[in-house]
Structures are given as C-alpha cells and as structure tokens.
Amino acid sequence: MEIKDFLKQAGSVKPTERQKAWFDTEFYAFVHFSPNTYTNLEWGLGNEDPAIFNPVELDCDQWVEAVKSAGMKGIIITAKHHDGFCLWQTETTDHSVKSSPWKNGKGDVVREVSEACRRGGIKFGFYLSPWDRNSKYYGTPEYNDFYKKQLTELLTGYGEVFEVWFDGACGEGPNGRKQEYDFDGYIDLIRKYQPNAVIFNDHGPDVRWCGNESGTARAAEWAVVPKELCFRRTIPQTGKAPLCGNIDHMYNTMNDIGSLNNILYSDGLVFCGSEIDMSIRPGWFYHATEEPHSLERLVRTYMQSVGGNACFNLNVPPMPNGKFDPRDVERLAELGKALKEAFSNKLNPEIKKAEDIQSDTQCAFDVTFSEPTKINYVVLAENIAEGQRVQSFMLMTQDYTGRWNAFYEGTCIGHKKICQVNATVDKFRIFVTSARDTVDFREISIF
C-alpha cells in the first residue's frame, strides 16, 4: 500500500457512538472509597475489618453538587478496590457492606451515587478492581467466574452506565499465583447489558490510559493509534501499513504513539482514545493531612487533557464520614468558577476559508476583527465522526511586508485543541499544514 493512501485510511478511522457520547463529556470524578479511607492505606491488604467502614454522614448528593461545580459531568465510584471489600449489596462475599455497622449492614454506596447522579443529572460509572486481595478464589480459574457474577449485578442493578474501568493491577493471591484475567469475558458481559458504556482498559478497547496518573498529557494525543498498543479493539479499521514492522514495544508511557513514523510500522489502525486521571490531592484516598492541588495545577490539567483531545477523569476521595473535605468542595468550585470565566467571553469574527491554500491535506482559515482585539484561546475541533486528521497546524499574523508568522504552533487536534494564547490582533490565519485527508472543521471559537 502507497503511503498516501494509507494515510487516507488512517484519516477514515471513526468512533464508535459509544466513544463520541465519551469524548462529548470530556471532564468527569473518580470517587476513591474504601476501607483505605480509615487505614490511610492506598492499596489494602484485603485483610481488613469490614466493621471499620462505616461513613455515619455518607452524603452522595453533596459529592454530585461538588463535582457538578467544577463543571464535570459524571462519577466513576471505586465500587471494589484492590482489597476485594465491595461496596454494594453483593451475593459475592461477606467482605462488603454487608458485613458493616453502617446502616446496620443494609447501606449501598453504589445505589446511593448511583441515584444522586440521576437526580444531579450527570452520569454514573464504576470501577471493579480485577485484583482482589480478600477472594479466596483469587489465583484460580473459579475466580474469573466469581468477578464476572459481581460484574454483573453492578452491570444490571445500577442503571444506566456510561463507563465501566479497569485497571491491570494483578498480585499475588492466597495461594500465591497470579490471576489470568478473562478480559474478553468481561467485555462481553459490558457489550450485553450496557451497550452504551465506554470500556476504560491501559490497551482498550474504547478509551486508554494516558501512561501515567499526574495529568500529565501528550504533546500530540492522537485517538488513532496502532492495534498493536490496543489490542483489546480487535478489529483494526485499516489495512497494514507500508512499512509493516515490528512495534509489539509500544506501551502508553511513550512519549509518541499516534504520530506518522509509528503507525507506518502498525498491522493497523484502531480508535481509542486517551484518559488522564489523577487525584485532586496526592493521595487517590482521603488521608486528611493532605491538601488539594493549586487551582492553577488543576486549570492547567483540563487545558492540557481536555483541551488536547482526551478527557479527564478527577478523583476526589471522601472523608471517613461520607463527605468530601471542604477544602476539595471549595477547590472544585474555584475550579469551575476559573473555566467559566476563561470561555464566558465568546468572539464572533469573520472567519473565512483562505483561498491561497489549495490542497486536500493542508487549509486555511483567516480570522478577521473588526478593531484590534485581545484573545486567550482559540479552541478548535475536528468531526471526529467522520475521523481524526490534522496533524500540525499554526496561528499566525501577517507583518507589515505581509509575510506570515507563527505565534502558535500545534500537533493534533482531534476532539478539541484549546490554544492558550495572548495576543491582540486584528487578524490571524489558522493554517493547518499537514492533514491525513481533507481536513473536516467542527468548531473554531475564539474567546
């Protein structure tokens, strides 16, 4: 296959509908919550007394109006972490809140952040550790059917789910033997009951983990990688590249997956996008002589993870009472009130496609002001329905010879690129210089 007309395919590589409604929601909380929260562990031994659990104030409604302030759309709850202690009314095991004097043994954390998502109107999701430190089944093959049974009843019992995460945690056992996790089992049990949830996986098959937990993002975070890195996507949407080699070394730490001296090497292309997640605090669970990020930290984690083409999952861990600490309630809403302001001010320029540049994989937009104008973003997004294509693009003005130079220069851009830039100008010229295919524009806004 031609170069080119490989690129054209990996041009052509869409979402599914299920990917599309994830990307759309693009800042979401992880609720880390467990019998951590009163060892001040962060990974249990799964040993641990489920009469400790006990959150007197447990306040689900106060954590949806929290992380709705900050402008996030859904909450993925832990609902059983590395300890193996479940969260819900489980038929599983007796280590779970069953076994807990709250609510004398009848409380349900799942259902309870489950249904003030509901009446919160955002979106709920789930987190089932495959690693269960407590299963005595753990290391053996009844073990895969114990977690699909537990898969299960939070698949059928909860509602409406718009993401189920996993992670690869896998220790030792009891017996001392790793677990051998049916993954594809799993899937097939999500795909039955919650066709619309996105699978979070480090190697997908829907979204992917960014490679590490500090909200650090890519330079270029491309949606349309090599299968070779998400294999759980088993169907590549093209054929084998020209240059078909070896790149089974590829792992979500790199630094450079997406970009073309990759993918030419891949048996194919697949969709799967990118999540970055982190803690509000250092910790994933609450340990109180801790104290949330800055609001710059955090402003600058959604520019970079939302505003580059990947979502962001927050965590924010509950006291051991049940509620989140005022300091993260004040923070969250200082981190809503500080995007609110960076994109209340929307311009309405003329924005008019360059005549000067005719090329199916290179175009040009010219924004004109009608007086000289200050501006801080510039946010722009591609029709990712119809694929992700650009693969640079520039801002720049013209001096007074009339030559143009960049103020700004860019890689991907995918779902959304959000420019942070500070300029005055009267006109610039957003010029994409290379593209994978025509170059299909959704949305330029300046603010």
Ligand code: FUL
The other form holds:
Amino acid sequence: MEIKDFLKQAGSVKPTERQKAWFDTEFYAFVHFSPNTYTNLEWGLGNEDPAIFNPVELDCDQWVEAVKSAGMKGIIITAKHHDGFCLWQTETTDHSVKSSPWKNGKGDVVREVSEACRRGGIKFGFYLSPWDRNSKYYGTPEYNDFYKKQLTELLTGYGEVFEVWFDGACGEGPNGRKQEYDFDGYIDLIRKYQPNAVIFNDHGPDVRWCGNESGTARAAEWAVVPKELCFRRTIPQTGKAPLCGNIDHMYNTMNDIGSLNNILYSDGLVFCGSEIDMSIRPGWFYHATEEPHSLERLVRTYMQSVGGNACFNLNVPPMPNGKFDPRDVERLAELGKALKEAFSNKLNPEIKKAEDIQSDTQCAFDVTFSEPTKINYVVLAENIAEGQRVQSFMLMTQDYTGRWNAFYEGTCIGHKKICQVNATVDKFRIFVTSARDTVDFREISIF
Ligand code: FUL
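Following the display of the form predicted on its own, present the structure of the form predicted in complex with the named molecule.
Next comes the full complex, and the chain you just saw is listed first.
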C-alpha cells in the first residue's frame, strides 16, 4: 500500500457516538472520597474500620455548584478505591457505608452525588477500583464475579452514566495474591447496561490515560492511535500499515504515540482520545495541610488539555465532613471566571479560504481585520466525526517583502486546539502544512 493511501485510511478513523459526546463534555471533575479521607492516606490498606467514614455534613449540591462554577460538566465519584470500601448500599460486602454510623448505616454517597448531578444538569460517572485490598475473593476467579456484581449495581441503580473509570493499578489483595482482571467481561456489562458510557482505562477501549497524573498534555495528543497501545476490545479501523515492524513496546508514558513515525509501523489504528487527569491539590484524597494549586497552573492545564485535543478530569477531594474545602471552592470559581474572560471577546474578522494552496493535504485560510487588532487566542476545531487529519499547521503573517513568518506552530488539531498567541495583526494566515486527508474545519474562532 502506498503511504498516501494509508494516510487517507488513518484520517478516516472515526469516533463512536459515545466518544463524540465525551469529547464535547471537555471538562469534568473527579471526586476521591473514601476512608483515606479520614486516615490521611492515599492508598488505604483495606483493613480500615468502616466506622471512621462519617461525612456528617455531606452536601453533594455544594460539590455540583462548585464544579459548575469552574465550567465543568460532570462528576466521576470513586465508588470504591483500592481499600475496598464501598460508598453505596451494596449487597456484595459489608465493607461499606452500611457499616458506618453515617445516617445509621443507611447513607449512600453514590445515590446522593448522582441525584445532585441530575438536579444540577451535569453528567454522572463512577470509578470502581479493580484492585481491592479488602475483598477475601481477591486473587481468585470468584473476585471477577464479585466485581461484576458491584459493577452491575452501579450501572443499573443510579441513572445514566457518562464514564466508567478503570484504574490500571493492580496490586496484591489481603491474601498476598494478584488478580487476573476479566476486562472483557467488565466491558460487556457496561455496554449492556450503559451503552452511552465511555470506558476509561490505560489501554482504552474508549478513552485512554494520558500517561501522567500531573495534568501534562503532549504537544501532539492524537485521538487516533495504534491498537498496540489501546488494545482493550477495540477493533482497528485500518489495515496493517505499509512498513512492517514492531511497536508492542508502546506505552502511555511515551512522548510520541500517534505521529506518522509510529502509525507507519502499526498493525491497525483505533480511535481513543486522551484524558488528562490531575488533582486540584497534590493528593487525590483530602489532606488538611495541602493547598490547591495556583490559578495559573489550572488555567494552563485547561488550555493544554481541552485546548489540546483531550478532555480534562480535575479531581476535587471532599473534607471529612463531606464538603469541599472553601479554598478549593474559591479556586474553582476563579478558574471559571478566568476561562470565561479569556473567551468573552469573540472577534469578527473576515475568514477566507486561500486560493494559492491547492492540495488535498494542505490548505490555508486568510483572516483579515479592518484594523490592527490584538489577538489572544485562535481556536481551531476539526470535524472529527469524519476523522482527525491535521498533522501540522502554522499561524503566519507576511512582511512587506512578501516573506511569511510563523508566529505560532502547532501539530494536531482534532476536537479542539486553543492556540495562545499574543499578537497584534491586521491579517494572518492559518496554514495547514500537512494533513492526512482533506481538512474539514468545524470551527475557526479568534478572541
Ligand atoms: C491511580 C490510583 O492509584 C490513585 O490513587 C488515584 O485513584 C488515581 C486517579 O489513579 O492509579
């Protein structure tokens, strides 16, 4: 196969409906809450006394209001973390809210947060740790049945779910044994009960881990990647690439995963977007002595994730009383305000397709203002429903000699690219210097 034909195939790898809906969600919250909140740990041991879990002032409406103030559109609750303690009324174990003094053992955090999300008009999702340091079944085939029962309870009892988050961590259980997870079986259940939910895991099938927990996006965060990286139950949409080779070594922490260098050696490509996850504080769970990260860091992470063809999952940990810390609430409101301000002044230049670039895999748009204008952001979006195509682009001005100078150079665009620029221009060109196939822009906006 010619490289040109393979590139066309690569450029038409399409997202599913649920992946499109996920991309449109863009920015949502993780909420890490468990006995760790009371023991000041990050990884519970599994032998914690359920009596310590007592969020006497639990207020999930406060969570929803706070995340909405930042512009987030969903919450993913840790229904069970590695310590095995269940935040809902499960029939699978007593290591749960049932054994806590909170609401006399009748409380259900998952119920309260799912209902608050619905009241507030945002999406609801959950994290259910496969690694369980409490379950006596862990490390035996029975554990997969136990885990599937838990999954089923969560998938069928709490309304529409937008994302199920599978942690990649796989340690030892209380008996020192490790578990073979039946991911295929877990995925089947989710597809059966919540066909609109995306499944997050290090290796897909719908959403992949970006490779770090600090909110750092790649310069090129491709949503079309080799199946060697996202191998969980995804059917490749292309044939084998023209160069034969081996990229089985590929892992999420590597810097370059979707570029031509790699896809040319792949056995087939899949659509699997990247989720950038981090906590608003150093820890995933609440620790009274920690402070929220700076506004500047959160704004930067938003610009590089949502503005870098990925989604942003920002964790906010509740305090032992069940409320968000006022410092986090304030930081979230500041973040929402900063993002609103950044995109409040949409400019209205003339945007015309350039006639002098005539190629299937290159194109250009000329942007003309009526007078020299200060611009801060150029927002570009491809119509990814048909595939992700742009590989590189530049924003350029032409000097009086006719020479082009780039004031911004970018790689892929995909769902959304926010180019942060600081320029005063009366005219500039958006030049797609390389694409896999004809480019279809869904949006070109200047702020
Ligand atoms: C990791 C876990 O081990 C952390 O505790 C946290 O839940 C993070 C989001 O995922 O793998």
